[in-house]
Structures are given as structure tokens and as C-alpha cells.
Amino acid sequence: MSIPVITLGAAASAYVPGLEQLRGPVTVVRRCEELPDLVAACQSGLARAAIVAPGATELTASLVDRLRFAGVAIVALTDGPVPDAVEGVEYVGSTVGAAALAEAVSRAVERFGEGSSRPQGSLAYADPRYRPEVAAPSPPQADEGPADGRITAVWGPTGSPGRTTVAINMAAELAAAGTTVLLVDADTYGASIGASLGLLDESAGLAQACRIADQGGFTGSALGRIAVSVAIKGARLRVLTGITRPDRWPELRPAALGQVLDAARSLAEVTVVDCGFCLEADEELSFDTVAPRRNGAALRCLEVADSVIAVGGADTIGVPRLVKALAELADAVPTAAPRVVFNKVRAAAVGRAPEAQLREAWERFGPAAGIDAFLPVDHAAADQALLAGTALLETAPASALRIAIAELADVPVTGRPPGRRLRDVRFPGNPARLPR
């Protein structure tokens, strides 16, 4: 079996005569001095492996995924020990003989071909050129030791249906109930968790975590040092703030973000992620080159999440938007099984008996999945929490909205008004109590 190889850097090119003298399967087809030349040659299908010299380029998780998507295994020459090895790279010393290097190349190619035909670990559905019918990602194992935390993605269509409000208050309810929680702002269009909680920090915690994870060897303890700790009702909620400007979206590469979320499983029992709304393929990807994907962050979060909360607005615009968005979600991430939640439910926008109206409309026009929860509108309570920079359970513990979100998070509510059951919700404009 012939293995065509591309080299990058002078030290890697120096091995060419020795590899050719072996007359083995490894054949050098091109020598590259710059990284763009290497990437272009790999994407053209010219090679099955690349040998990278020390100092020729910085090997990151994003670069490795980019080359692996092109079908190229990577062998990196090192001058010493590798403190933070990047997953998917075969490391060998820069002083090894040509025969040992050829064996390392063969080993890397063999390991590369052992997995499924889809990109491993970080691209998956986040790259729209991957066809989901080829293979599905393996579900998280329940017995993974310390890294067994669950990830909940809060997502919804455009139009401000209340994704951030639901994400913040679900995380706060879980934290106050004694669960270790990490709240992540992965919205590449309008990150707002930091501002909602009064965290006027310009560091962009998630971007910082992604930069470190891109170097390899990222752990839950490293993530814990980056996350901000927020006091919620006597408990602590860890928060990973989002990007401070929308134009910083290239810092949230799917490969690095995937490693951050993997580390989150070992840091917290539950990780709540506020996702961006858009799932469509980026314009750059209509061409043959691999480019940064603004929507790759949302797709990556939805792909690795154990559960997805799909939030839609309860009005004549929000309902059809959610129906269309769920169809897009099923096409983009077919493994996702979203729980449908209608937010801002009010009789003035839907009509008398809004729950019954929404259920009837959903049964006629919506997907097969039923409605999981109704969250009543409570502008006063939401404004009060936003002004205080905290969650509803601190500023408006008796709010119907707070009670409904607590139920969605499966957290028992204490201190609610006497006589009101958890599932009893009053909607503005409709004095009737509507048990579900």
C-alpha cells in the first residue's frame, strides 16, 4: 500500500532522501515551506499523511481537524517532550531514523482509518459538508468516571424568544438546588449572559477557553480557573461569558469548543449552553475550501448536547418560526431530540385559554413532538431580575415565570404562594386558572 506524504518545514524535508532510499510504502510527493501550501495540497487529495517539522507551524485542534477532514493523518516531529499533545497527532522525536519515521507514518494512517468515515470528535454536524446518514455520533456513556456531566443546550429561532432568560434561570434553579452547574454563552450573534448577570468583564471567558483548548490538553480544572463564579441564593454558579463583540465569532472554532464542552462534563454535573439561533451553512462553505464557520459553534453545541430545549415565542409569529426552525434542526442535527417550550405565553397574543389554543395549533401544524412546557409572560419580574443582574428566584421567587422554569428544570420550588400548585399558571388577560 502506497502512502503519499507531504512535508512541512526544513527538518521534515531533510528526511526525504532517507525515506526514498527505504523503497517502502511511504513516498514524499511534495515539500512545503508554508502552512497555506500544506493545507491547499492536503485539500486537493494529494496525500494521506503530513510530516510537520518542529516550529514549522502551531499544531492546534482546529488545524488538525481541518487536515483530518481532508483525509490526512499528521505526524509531528518534536525536539523534546510534548506537554500538551493535540489529539489525533502522532508525535515522534526529530532525531529518529528514516525507518522509524516511516513506521510512525504508517501507524498514523492506520489509526486514522480505524474510525468511522466521518470526521472524528469535533467537526461532525458542525461541518455542513458532512452527511449525517454516513454515521451518527456515539451517545455519551453513563460510566465515563468523573467526566459524566450532562450538557443541556437552550436554542430557538430568531426573534428573541427568550433563550437567554430560560438558560440563566434554569442554571440558577439547578445551582440553588445543590447541583454543580456551568452556564456557557455560546451565542455568536448576540451574547448577553454576562450583561444579564452584571458581569461587565471584557475577557470573553468562552473565547479564552477555546484558545487554550485549541493547543491541546485542556482539562476541567483549567476550565474552572477561567469560569466566573456567581452567587445565587447561597449557592455558586459558574459562568463562561460569551464574546464581547459579534465580530469575534472566529474565536469559537467548533474543534476547540468541542474540547471545552468535553472538559465541562468533568467540571460540572450540568452544563447549560445558550446557543445562537442560526443553523444554516455559512456562505463561505459553498466553495471547496474549509473556512471558519460562524454557525459551527451552535451546531457543535447541539450535536454534543444530551438534551435540547427549543424555545419559541407564543404568538402568531413565534409559533410558525419555531415550526420551521425545528425542521431545520432535524436536517442539520438529526440526532437532536428537542423539548419544545413556548415562552411569553399570554392570552392577549393567543386568545382565551392560551395553552389549549397553542396545543390545538401545534397538533395541526407542528411536528410530531408535543409541547413540553408553557412559560407565562411576566415582564415585571423579568425586568426586575435584569435590573438586579441576577435570576428570578432571587428577585421574584413567587413569579409564575420562575415557577414554570423551575418545573422545566425539574427542580422542586419552595416558598411559592400558599394554595398555588406548581402546575397552576395564571396568564395575563385570562383570570381562569389553567391546570396542565
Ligand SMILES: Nc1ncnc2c1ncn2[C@@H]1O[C@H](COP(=O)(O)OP(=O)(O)OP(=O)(O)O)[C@@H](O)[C@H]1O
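Positions refer to the first chain, counted from 1. The shown structure was predicted, so the numbers you read here are calculated from the model rather than taken from an experiment. Take the two forms, find the largest set of C-alpha atoms that superpose within 1.5 Å, and that set is the rigid core. What changes on going to the form predicted in complex with the named molecule:
Core-superposed comparison between these two forms: CA of residue 362 displaced by less than 2 Å. Core-aligned CA deviation for residue 215 between these two forms: less than 2 Å.
After superposition on the rigid core, the Cα of residue 389 moves by less than 2 Å between these two forms.
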Contents of the next structure:
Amino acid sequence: MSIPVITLGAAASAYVPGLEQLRGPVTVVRRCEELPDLVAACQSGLARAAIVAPGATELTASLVDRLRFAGVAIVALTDGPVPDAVEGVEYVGSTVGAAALAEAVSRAVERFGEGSSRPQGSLAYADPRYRPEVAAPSPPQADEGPADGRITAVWGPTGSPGRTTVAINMAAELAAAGTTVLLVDADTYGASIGASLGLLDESAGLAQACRIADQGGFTGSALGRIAVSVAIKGARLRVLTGITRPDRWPELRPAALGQVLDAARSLAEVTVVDCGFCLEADEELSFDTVAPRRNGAALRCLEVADSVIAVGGADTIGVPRLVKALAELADAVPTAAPRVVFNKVRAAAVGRAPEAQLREAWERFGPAAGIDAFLPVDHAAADQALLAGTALLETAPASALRIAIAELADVPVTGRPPGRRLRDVRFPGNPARLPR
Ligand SMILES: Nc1ncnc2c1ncn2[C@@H]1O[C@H](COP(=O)(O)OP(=O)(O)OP(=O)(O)O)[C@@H](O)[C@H]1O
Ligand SMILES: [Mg+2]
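Output the structure of the form predicted in complex with the named molecule; the preceding block shows the form predicted on its own.
Shown next: the complete complex, the earlier chain at its head.
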């Protein structure tokens, strides 16, 4: 296993030629002079270890915690005895040879790995010993399916337009129709699939999967062991729950998430991903080096998805928000061809014949994509499903909302009430009028 390393300070970077000459697993991927550079590089997932020169910086417990939380083991070079050694740091004298330093790095990474499988008990998130829970990597299985599953990303602007509701219910409809489905919560701002399905476990399945995938060789069957199973109408829906607190977003590194979604293609015929709303990449601009990207998770999902459902709220705030968000999506992920869906469609918000009103407004704004579906408001059905921790097809199978989402998922619904027909409405639009 290769061990990418970052150095901090001149005395540490002086070891680079010696380490490279060893041609061993330790390779220096970046030399940093300043602490902020080191932290940013570590948080971007670049390295497994950092070598810190004596006097380069004070190794406080919180700094160590921060680097360890980013998955980086720390080796500190010292000029003498260390009276106030920080737990979790591997100390070596600053006159050791390159081979001894490489050994210390391997040791630190190994210990770090052992620490990560320790039971968490009551360790607080801020505790330096805290490691996200991980399961052991699994060897590839002979029964690994073909990697031809499809990925559908459910996305939409801020304002709770109903991304999670659409994602859960599309996944449930597909599963109940006999498709193998994986539902993934990749929202780095407000993960809620676990809570919506009444899952009490705090395992943050997606974060676990990312951590293992980051080590390489991740497979669909390994992913299958991390996902929890939820029974919906006798069918099995696999779920990868999201991060338990928004501040755990660095655990969903885009590269690792990409590996997880690759593995998902061989686990399930369809993977439905609930994405965060925000696509801004501004954080990158404020650092000299590659900075952590909170929105990288959403962007990666949208990049790899075979289809994107863009959910907007059907009111005077939701419509222009969706128009702007679609323009941002076109900039950020030009390959995405979103299907536009309006949710919570109601006359009270836009006037009589709401679908016609929304179509007219959409035409005025002029986005290139037409409206694909209208999902009616139904507070009673939505609340009932949330309360029961399940999908609409269990609690409100005859509701217009359930039927509309089933149609969106291309699942035929039997016993649909007469007279309700959702039309596919498409407009050529005028992209020049898109607000940019
Ligand atoms: N068609 C609908 N009719 C009535 N209520 C709905 C409908 N769709 C969603 N809701 C409700 O609106 C709320 C927000 O929905 P949801 O959590 O799906 O939105 P979101 O876009 O995922 O929001 P967040 O920003 O929290 O991720 C929930 O209480 C949900 O039950
Ligand atoms: Mg949500």
C-alpha cells in the first residue's frame, strides 16, 4: 500500500530525497511551509501521514485532532525529549535516517488504522481519539454483479423543496416493483434519510463506506454489508445513511464518494442519491492549495449520475430559485441533463390551475429544460409517512402524491384514481433569458 505523505517545515522536507530514494511505500506528495497549507492539504484527502519538523508548529491536541479527523497520521521530528507528548503522535529524533523515518511513518499509519476500528464507546466527536466508525475492508466476492447499475441524483435548490421525499419515494417505488435499489444520503448540510425512515442507528453508512473505499479495492458486496436494509411492502430497500452531524462533511470526500458510487453500480440496479443543494465551489478560491470542498460531495454525485432530478418548490420563491440553481448546475456540471420536477404544487400558492400557471411562469423565465412532472401538495400523506418512518406507498398508497412520484420513477401504479393524469410538458425555452 502506498503511503502519500505531506511534510511541514524545512527540516521535514530535507528528508524528501532520502525517502524517494528508498522507493518504498512512503512518497511525499506535497511540501508545506505553513500550517494552514498543511491543514488544507490534509483535509483535501491528499495524504495518509504528515511529517512535521521541530519548531514548524506547535502540535496541540486540537491540531492533531483536526489532522487525524482528516485521516492523517502524524510523525513529529524532535530535537530532544518531548515533555508534553501529544497522544496519537509518533515522535522520532530529527537526526534519524530516511529508512527509520519511513518506518516511523508506516508505524504511525498502522496504529492509526488500528485506532479507527476501536469501539467508539462514549467518545465525543471532539475527542482526539475519536475516529469515524469503520468496518473491515472485505475481499472481492466471486458473486460480484456487473457494474452496470444506474445512478439517479435527486437535487434541487435550498428551501426544502422535497429532495428527500422524492428520493425516498422513488427508491421505495422501484424496490417494491422488484428492482434492486440502493438509497444514498449524500446531503452534507442536512442528512435526513435515516430519520425519515425511522432508522435509529447512528452509523453514518455513507461515511463508513467512503472511509473504506478510500483505501482502495472497494466492491459492491462490501458496500452491501455496510448498507442497512429497510423492508417496504415486503421488498428490500438498501440504505446508506448520511452523516450524523453536518460538521462531519469532510468524511464525504469526493474521490471516495466516487468509489462508493462505482461500487453501487454493481450492488444495485438503481442507486438513488439525495444530494445537498449547494454547488458553490468558492471555498477553493480562498486557499493557495486544494481546500476541502463541502459541496464536492453533491458535485461528484451530479457528475457521475446517469440522470438528475431537479426538484423545485412550486411557489413564487421556489420557481426563480430553481431557475437560478439550474443555471449554476449547467456551469458546474455541464454534462447533467436534469429532469425538472415541481413539488408541493397547489393552487393556494400560484393560483387556479396551478400546473398551467407554473408552465406559464416557467416559459417566462425560459430555462432550456421543460417541466417533467408536477407533484401535488399533500401534507397529510407526507406527514403520515414521516410519522410512520416509511414511504408513501405504505401509508398513503392511493394518494396523488404517491402516484405522481411512482410515475416519475417509471413504475406503473395499479388502481390509480381516475381523472389524475400527470402530463409531460416540454418547452423549447429560450436559454438566452436564463438569469446568470
Ligand atoms: N408534496 C408534498 N406535500 C406536502 N408536504 C411535502 C411534500 N413534499 C415534501 N413535503 C414535506 O416538506 C418537508 C421538506 O421535505 P424534504 O425533507 O423532502 O425536503 P428537502 O428538499 O429534502 O429538504 P432539506 O433542505 O431539509 O434537505 C417535509 O416535512 C416533507 O414531509
Ligand atoms: Mg433533504
